[in-house]
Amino acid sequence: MTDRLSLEQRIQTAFADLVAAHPHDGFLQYRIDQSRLPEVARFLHERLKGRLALLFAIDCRPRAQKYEIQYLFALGAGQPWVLLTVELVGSASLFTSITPSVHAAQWYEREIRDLFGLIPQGHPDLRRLVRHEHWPQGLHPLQKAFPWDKTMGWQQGEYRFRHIEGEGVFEVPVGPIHAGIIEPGHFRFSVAGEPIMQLEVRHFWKHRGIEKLFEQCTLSGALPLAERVSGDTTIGHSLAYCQAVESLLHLEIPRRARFLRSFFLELERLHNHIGDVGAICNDTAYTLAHAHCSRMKEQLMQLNDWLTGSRFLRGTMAIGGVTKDLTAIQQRAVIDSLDRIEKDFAELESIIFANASLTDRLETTGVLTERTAWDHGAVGVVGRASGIDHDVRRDRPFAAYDEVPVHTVVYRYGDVRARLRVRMDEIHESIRLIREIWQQLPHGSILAAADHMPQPGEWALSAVESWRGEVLYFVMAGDDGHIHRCKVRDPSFVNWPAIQWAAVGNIIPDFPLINKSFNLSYAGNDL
């Protein structure tokens, strides 16, 4: 309590017609005239340190004839979100651009252009970023009067990148489609000589209308979807919805589930983060390294397989728990497994940092500066490589972190070789983690029922700390157990746009190297 009065008070001292309301614990929202926006915005950002953590809209029709605009400022551990909201009434279309200023605002502000058909005036980029040059204009699927199954037509368009004009200065296209099994996405590099002048990311190629499809979908009918919006991230897309869900139904949940939960998410950053470290070697041409994790790997996806039925631990999460008990004989199994494989990783460690040309290689590529993370919000792996001191689970805990701590990782270096160490470390914490779980796992029920249902326009937030970094879902109810308006925000949003910082200055041979030390996802960046 003290440190949300500490905070509102600041808040209420640098602007003192501002009232905070106070709809759920945990947050302070102020409903604003879009005229104030860019200082309060540059205030939370510059001044207290606060960390866009998301921004987008909401179509509140057919209750309201209006639009409403939130942003999200997280502010370090222990201390209160703050959103602010603006209101854009009737036919209103145009708000006020905070990117001059808070830069991490960027592709948001252009992804409610492109969305919900609302112009950020002053924002320095308005080219389309979701919708393609192939959208016919004037269509904004976002807005609650457009079909969710309308079939559109095809106009011919082109996109402007950006130039670098010179003598000796050449651009290369690279994707969307490329060689081997990857997401499209496409990259294109402006180099004079060898070294990267700029590299300009253009994705969305993979956009499903995730969503819309939401909004089609009741409260307790949405969890399918959820788990698919990035498949690697199973576990962290479905415990965010789990949680928002159950903030709106006033759900307690079992405390054996929560630590079940704890669990299962752990599971799936320990094969991913293998799975990463080994392709990080992998493009060195270090294929002793990427064998030996690949072996790992499968172990861990096939003790999957054997606890719940799925490679990927789908079907795990339920709106009130979970759906898998374990027994005393598979956690027995378990810690077996993982005193095996971290007994083989360690040995696997020693002879990697043991090697010079693959040392070489890491160290000083692909640098990610921590004030450029700062300004674009890099999460997870990639801010914490780069000095952010960012963690879900130690900072709003959530699931069993509340009980059972984490040691978070952090680097300054930000290059290829910090990412790697991040994950490395994170899977020995992961081990622990789980080892700690199940001397701690309370007996009891796994999942609750829910006896409340949400009034339309109540909404929750939900936050968890994924492999990749801060899953974040907004959900807001509907009529009659719908879904109003479910805003998804995956890791790789915030972390796209910094890659192409971290590409400036190397070679265009390094960038796979750089590009895998990210491994952000194409589907969940495009939603």
Second form
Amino acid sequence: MTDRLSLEQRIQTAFADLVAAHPHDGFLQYRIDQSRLPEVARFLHERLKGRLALLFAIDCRPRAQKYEIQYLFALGAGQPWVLLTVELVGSASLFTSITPSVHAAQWYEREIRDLFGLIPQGHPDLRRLVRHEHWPQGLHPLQKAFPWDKTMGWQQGEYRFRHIEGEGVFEVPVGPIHAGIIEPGHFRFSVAGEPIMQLEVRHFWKHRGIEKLFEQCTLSGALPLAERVSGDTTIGHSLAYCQAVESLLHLEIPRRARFLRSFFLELERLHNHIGDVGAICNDTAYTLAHAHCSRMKEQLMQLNDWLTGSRFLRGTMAIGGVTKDLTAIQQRAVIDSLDRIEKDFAELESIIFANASLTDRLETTGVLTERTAWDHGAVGVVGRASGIDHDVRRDRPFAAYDEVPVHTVVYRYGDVRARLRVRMDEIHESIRLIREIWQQLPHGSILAAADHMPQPGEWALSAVESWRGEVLYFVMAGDDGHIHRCKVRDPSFVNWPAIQWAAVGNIIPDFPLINKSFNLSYAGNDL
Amino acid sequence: MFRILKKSLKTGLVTGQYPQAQPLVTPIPAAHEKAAPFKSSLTIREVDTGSCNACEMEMNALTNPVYDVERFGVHIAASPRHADALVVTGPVAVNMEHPLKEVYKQTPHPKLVIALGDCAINCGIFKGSYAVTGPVERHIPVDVRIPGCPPRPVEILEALASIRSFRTPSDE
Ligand code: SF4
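Moving on from the form predicted on its own, kindly provide the form predicted in complex with its partner chain as a structure.
And the full complex, kicking off with our chain again.
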């Protein structure tokens, strides 16, 4: 409580005329005029060390003739979220950009421009982001007036990459379709000799209109969609969505269900992290480690399949709890498998780190400095490898993490090795957590039923630490149980711009390795 | 060195350690004929046109030591120019329509197109969206459909085996 007072007081002292609203527990909301926005945002970001966690717009039509732009700041563990709300009434379509002082806003503001047609004034880079050049002018799909199933036209256009000019500078385009079995994205390198001088990431090839699709769904019907935002993060996304809807429905989740949620979330983290460790080794041509890791990953996926009928744990989360309970035999089997895998993996770890030619490739490669990570608001594995001590499981405990606390892993060097180490340590930590959950697993029901319906315009926000990092869902209820707006933020969306800086100074052959060590989602980014 | 050997010996042979599946696909008869040249070797290029990435992960799993798809003569190529078959996943996102057609053009004849997963077959959960321009077959001819969301690796394996009509892993 003192924390809230002190934070609220500090904002009050700096801006005497701002009045805080407390829309939910753990939120401070300020409705401000956009002329004040840059200074308030700057104060939160620079003075209070607030991280811009989310920035998005809402078209309030037909209930109100206005747009709202929401700026969500996270201020350290245990502090409430600070939400700044700016309104654009009627036909107003200009809003003040905060990118000049809060760098992390850059993609968000371009995204708003593309999807809503609102223009961030003062933004240094107003090129298209989500809309590729062939989208017709004036097409902004998240405006309420835009029909969700409209067929799009086609126009000629050209995307202008940032150029570096000079003697011996040339550009290497890579993608959108890559050599391996991976998702599409475009990378444009400017190199002089070997080192990369600049990397520009051009994404959104896979944009499927997911946020618009959410608006066609009911609160209870959108869960399968949330599971398919980024297929490898099924639990991370579906859990974040469920939690947001549950707070709209005022649902109390049974304790056993909360424990099982953490259990499944850690299982998801495990198979992804083990797969990544292998993939990073593979990109240094150390296929032995890759073979062992993909074998272990496969064992875990088969275990998932056996437990829930889905190798990706699909259909496990439900609004109000979970759909799958675990029998004592299943629990035992999981613990036994994890005991084996932990030993197996530990042996492999010592083999990996005994290999000097491997560690040579990893150290000092693809360094993301703490400063750059902070400026981009980097989260998750990428952030923790660059000294950003942030983990939703510890800072804003959800599911069972208040009773089963996590030991957060942080490294400072920000290179490929640090990202590998974070994953390795988290693998052990996940196994420890699963054991702990198993020991403390309470009895009781696993699903609660709702008897409340939210009013149109009510909203909720939820955060989950998925294996990649912080997943955020903002859900606003619409009429008769429909969704008015659902903003999805995969951790990849904030980490992609950061990778552009991690690549600088490295050589192109190292980029696949750097990219693997970030392992960001294209699907979750492009939406 | 000894540690590595010891680990390999201790691990033993893991290939084939997966639950068997019933063949799911009933390929269209023409696919058998089209697949005839690829009986002993099939080189695949995977194209993601907007999937959720789970279908890719299952394709990737095929190359792990447990499924080891190479033992059936299936390789993954780095370029469509080296491919006999395109495996397409995901609904065709509006921004991927052009790259997909381009890849199809660059793949030499004769070629197979395999639509992997519900999204590629009928757009799945993304059907109707403004940013999705229809299933794969709206843009390029599809020979084989492997349903599932996502199909399990063993189901993909069975499907590949059945169109090329060689011995399936289960009658080994
Ligand atoms: S079929 Fe299912 S698993 Fe495959 S891409 Fe579509 S949603 Fe993802």
